[in-house]
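Below sits a lone chain in structure tokens, taken as the form predicted on its own.
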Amino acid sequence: MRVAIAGAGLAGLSCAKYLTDAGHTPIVLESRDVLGGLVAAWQDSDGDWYETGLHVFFGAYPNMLQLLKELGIEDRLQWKKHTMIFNQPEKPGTYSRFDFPNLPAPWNGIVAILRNNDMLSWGEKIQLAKGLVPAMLRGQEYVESTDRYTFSQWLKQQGISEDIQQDIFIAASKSLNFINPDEISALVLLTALRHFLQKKDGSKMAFLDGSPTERLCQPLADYITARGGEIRLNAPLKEILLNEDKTVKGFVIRGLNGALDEVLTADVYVSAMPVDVLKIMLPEPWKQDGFFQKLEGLEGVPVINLQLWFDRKLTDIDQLLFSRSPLLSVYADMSNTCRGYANPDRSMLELVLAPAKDWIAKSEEEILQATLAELQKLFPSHFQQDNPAKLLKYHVVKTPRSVYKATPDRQKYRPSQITPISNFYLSGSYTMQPYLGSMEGAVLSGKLTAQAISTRSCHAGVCTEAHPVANLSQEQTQTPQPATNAAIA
């Protein structure tokens, strides 16, 4: 079958990998110049890649690190030391470890909490054993029930205190979902500490060796053209086009440079654009359906990525960082961190400024100053002193709507990958699949939905021959039903 697939991001991608796998036909198209949505990269005139967010692989990213095999890359994955770094701003330049030893899980996780002195005293350290430990008992069901709590409500139940969130739950809320813990909902977070908590090594990092557009995007493409497929570039969807019964007759591609308008006309048709996208170019008739009105319940949060190259090393940690400041959330020295980046005499940056719905329609340079004065609290020795370090050049990329905001209730409006339309599907990190607004949710989806094509195309009586889509595990696709009615990336 001929698969027409609207968005060329991890989740677009992995849908066409897995349709080839099962001999069916993609052709994905992309509105710009590159791959990856998401976590596209660009690369400036020095040579120099700029990325739209700070991408970290998880050990508890199953189905991201199976696809990584599959293509016979899984080695441009750089494995970091078990550990999470936080930032002191009471003790300015100076870093909390949380690091993880070589036990079984939930072991592991225990004794790294129990080992830190910096950031929770004793006292601390019982309670939030107490509140967070019944909870990853309990099981995914009552995860799941907590969707209707934020995650500062929730930590407030369990007798959890406002300084043990402004410690460690602030930094884990925003590298998640971009929001604070009084915006997101606890399902985001429980279900992360899950993953996290249950596997020796789920809560392990990743950086790719160089650009998610280069090194990752580019062999899936290469991998789904070799077998047919077909990857369009600068082929930006302009109106879904309907038959009489309110199937898709085609896809209209926007002419570009004074080209005519095409149609193109598949099999099936999958949008694997953002939900924030598809609500725009959804037709009028599918607007009176409730499994497409559902969608008005989900937007993008917007976030912001910096990255700053400096004139000399502002650190030499090898690792992500939590950096506990009021406007950014995580960071990386990206010139520590990844072999195509590397640079042992200066440093590159990249930051994420979060929440960023106060700042995205700011200027680039009221942005760089603010993050430059969040800079000299985080490096006082390099920036508080008579020769300070120098900004050699910066790149601000702002993406105004991004995965979808996990405010409480967002599960009832994740739509599945499968649609009331029969020739028409979804994939995203915003359907519904358990790892959320992640990388790995993105890549899940994509594989759900060429599972689904390809299971309804056998039941239509036109199966082929080649290997159906890889079977998932249980705990590759186990997905959570919305209540009473998903990582860094």
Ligand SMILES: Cc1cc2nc3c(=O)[nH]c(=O)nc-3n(C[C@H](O)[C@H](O)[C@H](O)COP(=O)(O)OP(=O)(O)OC[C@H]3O[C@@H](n4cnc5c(N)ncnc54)[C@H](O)[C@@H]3O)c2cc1C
Given for the second form:
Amino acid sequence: MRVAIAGAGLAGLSCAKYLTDAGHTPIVLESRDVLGGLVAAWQDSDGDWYETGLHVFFGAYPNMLQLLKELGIEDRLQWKKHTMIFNQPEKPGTYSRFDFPNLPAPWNGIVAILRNNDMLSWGEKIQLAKGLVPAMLRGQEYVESTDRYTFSQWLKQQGISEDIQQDIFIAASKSLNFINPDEISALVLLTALRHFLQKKDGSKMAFLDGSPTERLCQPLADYITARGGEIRLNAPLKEILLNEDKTVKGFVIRGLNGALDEVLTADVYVSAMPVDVLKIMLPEPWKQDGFFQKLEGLEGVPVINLQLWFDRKLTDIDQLLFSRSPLLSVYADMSNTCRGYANPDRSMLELVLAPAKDWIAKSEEEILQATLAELQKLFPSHFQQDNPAKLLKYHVVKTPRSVYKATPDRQKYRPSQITPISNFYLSGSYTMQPYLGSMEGAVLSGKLTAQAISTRSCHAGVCTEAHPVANLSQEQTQTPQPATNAAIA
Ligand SMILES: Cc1cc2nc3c(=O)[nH]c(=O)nc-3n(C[C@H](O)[C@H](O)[C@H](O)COP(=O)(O)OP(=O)(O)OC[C@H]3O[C@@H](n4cnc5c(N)ncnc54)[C@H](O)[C@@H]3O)c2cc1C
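Please supply the corresponding structure for the form predicted in complex with the ligand (the preceding block corresponds to the form predicted on its own).
Shown next: the complete complex, the earlier chain at its head.
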């Protein structure tokens, strides 16, 4: 079957990859001149890459790891020591670590917490354990039911102090969804904790060895095209054309630079575009349908990514760092963490600025100056001296609407990959899958869409070689149900 897919982010590419595996022919349309969507990267005039976002992979990403294996590129992930490192704002320039020992889960996580004495007192450790352990034991159904609360509200209900929230969970919340605990749904933090604590290496982190566009998306594109699929850059979907029965008749591709629009027809159509774009593009007759109306409950969250090149080495830490700064979220010295950006003499910091709602409209210069002021606190020995570190160049990438903003009660708005329209499907990390707005969620959503299309085509008797998409385990496909009042009681 010919399947037209709008959007060449990880979800669209994953969907196309698994469709080719099942013997179908995907045609992927991407509006921009670059693959990857939220993982897209560009090369500047010096040949240096700059990215939409600092991206970290986790041991708890089964579908991403399987995909990399299937592409034969799993060695591109550079796994780091199993540790989490936080800056200590009260002692500028110092770090506090949670080192995970070589023990089965969840004991390695418990020991990591017990051994950390900088950020948590014994009283706080006991408080945290009393709040979190029962929540983890009550299972995912309970976790789903906490979607009604912000994480701050939930912590308060568990008797966990404001100090613990300040110390650990602001950093965790910002790293997961670019917002603070008083905005984020409790479900997000608790789901992430479950993924991380269930598997020994769940919270172990890896960096890709270069830009995601070149090192991850391009191999995906090559895999797809080598098997008869097509990827078209600079091919924005302009309109979804309908038949009288409201099924899709064709995708109108906007002609660029004076070219005429083009209508692409296929057997099946997929939107792997961001939810904010899809909402604008919904055909009028679909807008009455409750399934599509629910999309109004989802909206992308703003975030800003900075990359700063310095004239010297600021740190030799080869790991993600949680800044615990009100302005910044996580950051890393990519000259240490990423083979493709390695430099033994100079640092290249990649930093995520979040929450970004008050910054997204500001100039790059203002954003840069505020970030440099923060760096004075993070690296005092390099900036507060006679010969301070010199900024050689920088790039700022603003994303006004990135992953869906996971405030309370969003789960009920997240759509399934299968829609009420028989020849139209959805992919994207905002669609329902258990990994929320992440790369793993995007890859899994694409796989689920490909699986649904293949299954439906088999049932309709147009099965090519009867290849269902690679089997998915229960854990990978389990689709969370919206929270119910009963579940929380
Ligand atoms: C700063 C930042 C840091 C992040 N860090 C991490 C991390 O460390 N770990 C992690 O797992 N995840 C992280 N994420 C989240 C992760 O990047 C996303 O969840 C994932 O990439 C989303 O993929 P997607 O395919 O669902 O959507 P997108 O990447 O948004 O893809 C949608 C695609 O549709 C295209 N499109 C839009 N309009 C049209 C149109 N009209 N026609 C055709 N195409 C169109 C877009 O250009 C884009 O390519 C981060 C995100 C950001 C922004």
